[in-house]
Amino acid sequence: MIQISCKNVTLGYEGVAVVKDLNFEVSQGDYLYIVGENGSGKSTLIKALLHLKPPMSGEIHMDHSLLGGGIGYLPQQTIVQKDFPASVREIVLSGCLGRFGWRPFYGKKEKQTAMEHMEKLGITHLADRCYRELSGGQQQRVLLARALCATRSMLLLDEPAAGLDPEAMQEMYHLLEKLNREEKITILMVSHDIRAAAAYADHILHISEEPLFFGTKDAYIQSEIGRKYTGGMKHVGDA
């Protein structure tokens, strides 16, 4: 099942195009990395997929299951967010707001959903801890659990491993791989880490003002631009 289809999409600000003629599809269960240099249009594409900014031209079609907050979004963290004075449980639960409706309290179903995702990510022992007291890797697990509370089918992640130490980074990559392979959750990850993309992705979209590549990971590694950025990687262990 195709969940997202972009056809001849041009994105930009105030009449100035940032990226032109985007054409790609995302099917259920895909693991798509969106890569490119700063200013290439990755953040603008995120806003378009979240319906925060309409395309200048072209069409973005989404499966009905993704409409109305059906995408679990994990944005880049700011310094202010890292210092947020709330408990882990409260932050994870807040991901249920869009999925179950805006209500002045959380019901049994929301609390059960939050607990299930905390267990899945190994953070139940942190439930009563203050978020700002956690390590960077622990904070990202909390935010990932929050994003999972918002969706049944798709995660959109903006540089989820940025700022993490190497061990926490690998743990994050392995968690996402497990969610994709075992839970069949579609993952769209915006990242500068092209070597990780070549290791973990099913498909890669490489953009830089215009689409430079869209296709399978193997085809990317063998392409001219793929060879330039990955050095011809072949194995996950090379990441």
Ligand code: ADP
The other form holds:
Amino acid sequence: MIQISCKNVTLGYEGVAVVKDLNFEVSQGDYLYIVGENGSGKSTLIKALLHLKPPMSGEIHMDHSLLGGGIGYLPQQTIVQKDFPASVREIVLSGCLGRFGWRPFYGKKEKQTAMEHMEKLGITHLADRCYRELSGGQQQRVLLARALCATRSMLLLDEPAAGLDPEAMQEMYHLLEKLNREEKITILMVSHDIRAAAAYADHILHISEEPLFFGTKDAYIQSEIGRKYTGGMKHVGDA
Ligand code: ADP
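Since the one above is the form predicted on its own, can you give the form predicted in complex with adenosine-5'-diphosphate (ADP) too?
Everything in the complex follows now, all chains and molecules, and the chain you saw is the first one.
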């Protein structure tokens, strides 16, 4: 099932295009890496996918299950967020706000959903801890559990490995791979880590150079632009 389809989409600010003529599709269960250097328009595309910014031209079609907050979004961590004075449980629960609608108190269903995802990500024992006292890797797990509360089908992550030590980074990648393979959750990963893209992606969308590339990982690795950016990797294991 196709969940997102972008046709001839141009995005930009005040009439100036940033990303031109974007064409790609995302199917259920896909693992798509959106790669490109700083300033290439990755954040702009995130805003468009979250319906925070309409395209200048072209069309973005989404499956109706993704409309109205159905994408679980894991934003890039800011220093302010790292210092957030709330408990892990509260942060995870807040992910339910979009999906279950706003209410003055969290109900049984929300609490159950939050518990389920904390369990899945191995952070149940941290539920009452203050978010800002956790390690970077633990914080990312909390944000991932929060994003999972908002969706059953799609996660959109903005550089989730940025700032993590190599071990926590690997752990994050493995968790995402597991959610994708075992639970068929579609993953849209925005990153400039092209080597990780070559290791984990099914499809790659490269937006920093024209012509833009969209295709399978293997096609990317063999393409001119892919060879240039991955340094000619032949095997997934090279990443
Ligand atoms: P990336 O996420 O890949 O680093 P961005 O989407 O943040 O790239 O930025 C793409 C381009 O759009 C940059 O040239 C940036 O200066 C410009 N841009 C980003 N946000 C705005 C804005 N709010 N108004 C005008 N230009 C912007």
